[in-house]
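One chain is shown next in structure tokens, namely the form predicted alone.
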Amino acid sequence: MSFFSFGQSAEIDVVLNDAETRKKVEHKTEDGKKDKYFLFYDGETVSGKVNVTLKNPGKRLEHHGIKIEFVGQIELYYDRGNHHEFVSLVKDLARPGEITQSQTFDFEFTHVEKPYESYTGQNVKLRYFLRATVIRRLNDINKEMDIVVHTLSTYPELNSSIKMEVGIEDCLHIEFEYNKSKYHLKDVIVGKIYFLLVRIKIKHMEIDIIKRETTGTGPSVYHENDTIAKYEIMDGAPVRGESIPIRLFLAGYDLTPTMRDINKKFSVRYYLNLVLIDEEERRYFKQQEITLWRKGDVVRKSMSHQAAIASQRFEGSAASESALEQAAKEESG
């Protein structure tokens, strides 16, 4: 980005020291598209170079200082004038003076705290960026470079299964059970639905994953619900005593970790929504919150192998053992 002023101007470029080797990840932009950005984690050092290139060599560029900032900020779309900064670090690269030729300045932000995950939602954006600025009397010259931050978690110590009932007196009694309540982003939701009493004609049943984004506080709270996935469990009428297995693979969906009360500005929560539709198009549903978390990269086994392990833990059946054997064959094949 360049700004022209009285004969001399400059272009600024920000280059990371480990740009050749640092991993890039896709991240959604405000317009819904996906771009690739350098990936960082909490506590990592951010270092690199700021290149200031003069547009007209030989002419001097007067300035009131050159600096670089590392910023973490939250922007609420309904309050666009206000940026809420939760990280703000500044390094001065040059004192006020003049530049007579193109120059490069080194910078390093050591072990930077990056407490929250980068996020672009319906009503809010949490971003981290570097901003280099040549301060001038009339118009500053600056350049921003966004990065993406992922927050990693460890395996939850307590991860109990979820058991719930859906019932209409003397008409319908269903129990459903999921193997756990906390799932990592590449996990498999394994569960079972039991029909204990069926006196209405059910024609369709599905599980939805719903993302609920909450922004603001007090009277100005906004809720946005987004259905991330629809998983059809059953088509047709079940009878009493039947059970239906569920296997829902999360890796194929655009999910983030659960975020609770981030900097007192917003939350992102996920729910499993069990929906039943009868022949008269009446809808019955039951919602249960689940917690999603991101784990570090490990040697990835095939999804079928993950599912078989989860199913064996959950069901403890001979059928799941054969599923495990089948997955092993697929891996070796």
Given for the second form:
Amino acid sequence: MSFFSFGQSAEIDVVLNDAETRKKVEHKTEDGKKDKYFLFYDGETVSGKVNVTLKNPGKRLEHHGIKIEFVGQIELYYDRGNHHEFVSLVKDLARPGEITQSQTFDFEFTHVEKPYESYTGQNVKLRYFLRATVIRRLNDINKEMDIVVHTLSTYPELNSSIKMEVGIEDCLHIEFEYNKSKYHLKDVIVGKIYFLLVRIKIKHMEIDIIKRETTGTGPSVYHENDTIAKYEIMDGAPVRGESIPIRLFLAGYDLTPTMRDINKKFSVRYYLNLVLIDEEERRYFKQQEITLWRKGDVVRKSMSHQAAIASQRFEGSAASESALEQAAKEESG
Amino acid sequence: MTDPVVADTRRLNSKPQDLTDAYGPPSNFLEIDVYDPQIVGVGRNRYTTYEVRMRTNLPIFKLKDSCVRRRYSDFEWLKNELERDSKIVVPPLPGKALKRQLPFRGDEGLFEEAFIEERRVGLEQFINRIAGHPLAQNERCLHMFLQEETIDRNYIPGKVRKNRYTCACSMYIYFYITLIQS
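Would you mind giving the form predicted together with the partner chain, to go alongside the form predicted alone above?
Everything in the complex follows now, all chains and molecules, and the chain you saw is the first one.
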């Protein structure tokens, strides 16, 4: 805003064409608050209108051009000056000249590539935004509108279980198993811990989900570890032959998909940390990486189909099975 | 392809537990008692000794039941040896109580009953914490302290068994062990 404006000024704002129908999602801001933003996927068109509203109607506004940009950029917090733009599109809305009355400009960025998911982390931020600018001699008038991009995946073809025998020689031997190595964000981790040898006095056992955000390259790599969840799976002292089940629902936690070497700037990886604590507070742990991915939402499913599945969960009876068949027939037919 | 709306959360299959394992004695029995303080010596050369009795079924200890007499400075020796040779953060001993060794005190000084009891409790806690540590169990000094009648201060420090960090069999991957200081 200019305090020495002799003459005209204007307000600029951006409105999407599908603002009424497009879904909004919550996304964390840098200071930890959650805000809602329009959700886009890779390849979707971004179209809308830029409204330039003159503050003093009647007076003309001189400018050196009006444009709108669609930007995808990575910002490292320790290096704020340099933004790494990986998507940069621009549409000129008006050639240099003047406006005498408030105007609206249409724009469309067709089938925009949005290769990465929006991410706000501890040391790095990846964001997408529209920026409308009225270019002027001394100071531009601009407005930014952030959007959120989700990257979707489908069920991986290969999703082997993780099964390992670990321990300390002649002291503690366990076999742990997790049913998959790749989990979607609303998945359930089903597993078990089997005790082969227990010569220490265990007090309890827990599973932690750890998020590791890696920024920087070469000698200046920095890892930021954050324990997202701690979930106790056993209280008390186990003996040989005991098997402890694991059932950890991921939907309750604030997770993102695994991001590997995004634009060679940062990574976000997730680990399951199995921790056993003995009576003297000594901790024995084994970390295992898992891959998290984002599943597309179910587009349409009839209510009766869902109800039939729900009833089968409890009974598994012939009646509910035939209800399921019927509902499936109805849906496809 | 049917995408199940309800996730499959059934438990994974596991071997049923053997009844002898379930109801047998646990393989982690280790109890050390520090008791029966006795004052040894005369005049200004007196000191207190404690009985240190260990009962265990851990195979790493040669004797399943052992009984020795130790004094405070023996515990200090053990702490120093472990701090030097092992990578553990050794728990603290009860205080040295130098003030109690000064003359002209109103009370019995080092041989005050309440003080001896307080020290006994601290030594018992110390030895139980350290003897249960898998890395401390590797050290010869611990075994000598607990199970040999006298401590040979000229002994050759070393490990009792192969370092527990290394892998004898390629099937095992080792834990990191960390001791949280309380």
